[in-house]
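Quick heads-up: it's one chain on its own, the form predicted on its own, in structure tokens.
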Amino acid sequence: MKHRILIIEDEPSMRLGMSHFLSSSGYNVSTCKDGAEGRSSIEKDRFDLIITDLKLPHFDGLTLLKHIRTVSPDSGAIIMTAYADIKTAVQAIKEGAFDYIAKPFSNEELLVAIERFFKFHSIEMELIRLKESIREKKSFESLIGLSPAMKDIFDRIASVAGTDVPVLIQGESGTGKELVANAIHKLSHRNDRPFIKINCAAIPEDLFESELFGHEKGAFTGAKETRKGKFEFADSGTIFFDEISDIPLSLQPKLLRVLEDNIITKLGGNTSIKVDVRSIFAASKNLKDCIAAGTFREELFYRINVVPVVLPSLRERKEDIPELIDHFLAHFKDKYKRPDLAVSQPAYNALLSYNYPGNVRELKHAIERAVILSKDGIIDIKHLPDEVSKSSNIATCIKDALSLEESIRCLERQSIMRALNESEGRKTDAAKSLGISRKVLWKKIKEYGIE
């Protein structure tokens, strides 16, 4: 695509020897007589480059430098100007001009002022988009996975964090909704902005409105002096109400009239306070069954469901684990000093079968008690929590189609084996965890050839 250039320019010869060569040096160039018609030309056109003198009628060069920066601040713009006025074109470039070509000048010097720019411009473009590449990567460095499932959640993050629309983010518990959250903040043009979170469910009821809105002084028993609430703190930010679902019936009228008209009023008072606020709301309970059963209001609903982001459970993603499992070691093989951990295959394969009621937080804290309970740089099956290691006795016995009689024996073994293992091969306290006798115990071991 063909760069395009405006040439302003009051003498008519040069305006039209500059059109007709940067033409056929492949440029699209538009022409301007004057000042005025150069202002009309910026404001209803978009230009790569424009090309000014400094002495015009009606608008001088300056003049229309600084109406470019207002109406198309990615224009570029060079100064054409006589010698006795260098010090204006000086002038120019600190107001924001790229550079000055002094009159009079050759074709090649035009040419060479105009394609440094457009490298230059090319440079400052690749260095943007690698600024904002490194700080995408950066926003999503906590929420892992490869999934087509994250893929999407992803291309949900970047598509709303540029707006200021509310956001509902949906999850079980142990999803990350609290990440997403981080990541549309940092992500958005208030990110610099203060980010206030309120975990709906751990505010008495009774000082939820004092919580958000504020209170003057006197307004209830203890209030001794005035005090902003969160919404004043996040004041040209970003509010997060987690577990909005456990917010007071009684109180949600009052949000949702915030939410709508960014006005608030302190518990107390009487002066309504302009706020500029972006809330992204987070909930694991289903809030359609909050609605019909009475503790959240549909209006309420509707009003924050403008966006929804629907977190998916691990189990739904289970491909995203082994990558899971990699960032969780790496992460706690640092903080506790264990460089040169490592994981069996037994354990690795049980956290691998293992369904994660819990989501990614069941996993991150099973592999932190692992690192942590781990001997000689390996954590073995027995470090892992008991629901995971009996996941993978259990998946170990049913995966090649066995008779009911054959897994059983199966389960019976991997049961004793788990059991030793924990014991560190004390046959008393194995069997004391299975709930049998020593000698039932030796029985087995016998009949199962276990050593």
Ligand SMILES: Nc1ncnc2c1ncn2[C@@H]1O[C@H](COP(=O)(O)OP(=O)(O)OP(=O)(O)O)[C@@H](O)[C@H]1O
Contents of the next structure:
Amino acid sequence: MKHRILIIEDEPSMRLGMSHFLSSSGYNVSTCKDGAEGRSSIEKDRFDLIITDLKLPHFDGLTLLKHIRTVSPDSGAIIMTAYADIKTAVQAIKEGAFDYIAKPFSNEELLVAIERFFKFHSIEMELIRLKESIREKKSFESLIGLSPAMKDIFDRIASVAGTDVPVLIQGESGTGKELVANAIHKLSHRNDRPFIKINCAAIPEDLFESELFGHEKGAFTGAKETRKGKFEFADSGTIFFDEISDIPLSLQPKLLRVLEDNIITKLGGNTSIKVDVRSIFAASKNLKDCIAAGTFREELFYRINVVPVVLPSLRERKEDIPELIDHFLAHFKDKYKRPDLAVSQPAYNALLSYNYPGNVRELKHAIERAVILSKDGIIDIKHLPDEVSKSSNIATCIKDALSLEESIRCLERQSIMRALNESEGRKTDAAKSLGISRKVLWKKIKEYGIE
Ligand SMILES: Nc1ncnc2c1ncn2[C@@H]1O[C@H](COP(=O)(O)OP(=O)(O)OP(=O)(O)O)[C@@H](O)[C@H]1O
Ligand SMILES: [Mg+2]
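Pass me the form predicted together with this ligand as well; I've looked at the form predicted on its own already.
And the full complex, kicking off with our chain again.
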């Protein structure tokens, strides 16, 4: 599409000349002969760029510029000015003009100024687009939850983020410990500094010390180069110890010392290096149990447990499930380009009633899987993992109001429907999976009025 340019210039030959030249250079050009005309044009039409003289009948260019900023803030402006008027031109730039060109100017100079503007403009647009997509990503990474338990967590995060105290995040697997660690870092004054993660469960014991503190060349066989450790990489930022319960017992006193005085020594070296790091720890095992079992040192526990954050399991805050479903569904619909996908009522009920031993991660994976498996615009119960879909049958059939016999009939009906669903209506297969004969299946289908 052609860029739209408006020229406001009172001198006819100049106006015409510019208009011809810019049209032949591929722009869509309109012209006005004075400030009043310029003003009404700007109000009526949208222009990508407005090139205006500074000295105009009715309105001068500066007044017009102010007007452009209010009615059409997205349009760019270039001011044309006589040499004597450079001061006003500078004033115009302060008012938001992109540039000025001094009269007299050649076509070449005019074109350079215009192209410079459009280049700048496209970079600016790209930046806005990128920022937008980062913001979207960020909000996806951010924590979802309206339950009182999650509100307490948010309050806790907000109150520790600005400090440098150690934080210990505990919670079952999949409850969002890493997300919380990330959030604390992002909300802290260290957010433009490194966030370095160490998964203590993934590092072999004999490499641990070197991973944390680095090593000098020749410190051990294979140490061909001097290397920095995670603490040095994290300097001025945040260090996150995931699965801290798995840190080797032998290394725990060393870590404790570093946490106390912020001084590290490289393996095989003897110079002390001062580091400035904020530490966050996460554990899915109960650290008190680890202390009792002798695998975790009590002193270290007290050192890291200055501010505890204990994440509730998802089954303890089921009221958050609807929001999490919406959130993940929106994300995966976008990721897999399935904008029209909807969730059937039975599938939704199943997602609501399941107990999620794997917490939020399990819910997230269930939804991703369902988005991938569903073919016809609907996520149905058959697209959910077995354990989730089973939970719905049980939940809807075991209610206080139902007698034992009613509950059993309800479950029987649901099981038959599920088997028929899975066999896509083939009764022989359904009967086989239910462990009954075709004849019995027929009888039950009639009895329960199943279509
Ligand atoms: N409150 C939440 N809002 C949105 N997404 C969440 C929430 N909690 C967890 N998740 C998502 O669930 C997944 C698991 O979260 P995370 O890795 O932080 O859990 P974890 O507690 O560190 O688990 P593990 O102990 O297994 O390492 C991630 O994909 C994360 O984005
Ligand atoms: Mg984790």
